[in-house]
Amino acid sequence: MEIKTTPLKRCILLEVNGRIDSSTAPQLADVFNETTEGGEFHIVFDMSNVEFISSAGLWVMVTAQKKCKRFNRGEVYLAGVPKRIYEALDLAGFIPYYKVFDSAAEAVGSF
């Protein structure tokens, strides 16, 4: 898995390449936490490149978002969703709690 982090005026993009499981959530975790500490709680999440997702990225999606939502600080917007981790994110119930759009552009020019 690759993560890509760039800084830009409004929001922090996360773009992820690969899989995401349980060996490589931690490291995606750790993004996150880096980007939270330093103060960023605007993110959008770039998904168009991630070709599957174990239970343990879910959490990590979720608690990235709790940690950009306490305090109305911001949000996690998510941005290219592959069809099949959508499926699965509705499934398990996850989509209300997300903004969805169908690329960055999108999710980067709403912030």
Contents of the next structure:
Amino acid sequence: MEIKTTPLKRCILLEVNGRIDSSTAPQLADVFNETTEGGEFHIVFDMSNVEFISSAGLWVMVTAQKKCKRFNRGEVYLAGVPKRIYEALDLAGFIPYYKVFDSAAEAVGSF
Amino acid sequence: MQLEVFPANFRNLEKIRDFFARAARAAGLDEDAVYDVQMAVDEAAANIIDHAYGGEDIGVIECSFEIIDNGIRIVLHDHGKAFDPDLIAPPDVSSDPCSRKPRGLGLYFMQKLMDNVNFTFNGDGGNILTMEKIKEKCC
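Having gone through the form predicted alone, I am curious about the other one (the form predicted together with the partner chain); can you provide its structure?
Complete assembly follows, chain above in first position.
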């Protein structure tokens, strides 16, 4: 799994390439934590190149959203969510918790 | 029946998923069903590491499968502590995720994504998890 972070004017773009499971989820959690500890709570999580995500990865996403939404200081937007990953998020009941955009550009433009 | 034994650690989850993905394709499942199998076996193996063994590199996971008439039967066998699925409360997926404890989703996914999920504890022989994925009928 590779993670790329790009600071933008109004948010941080976080792109993940590969598979998020119990082995790699802690690495993703670290990046979300560094971002919020750096005072940035507007995050676009581009999932278009995520091939697989397990419940361990889904909980990392929920924790990040919880931190960002606290005190109404920000939010994690999801972009380019592949169909099977969308279905996993939906099965877990997490979809209502996120704004989901077709593309990262659209999500970034919405902040 | 084909068998492969993996040391129970998170680094091997990818190998375990790949082993069963190849098996599911060989059984003629479509790619959506192959993905369901990958999710279910990942959650099963992660639960074995976390709960049956209580950590990484303590035991092994014996992975095997059998191609059946209408799909595939998958078996994960560990030698850890007994696992009783009836003791795991199902997650309330309609509640706010923030207020939920980060657990219980693995078993829920297995039960939702696979057709038959059965746990047996075999004394010193450990836990035997059997799951089947049945091909969707076409047309």
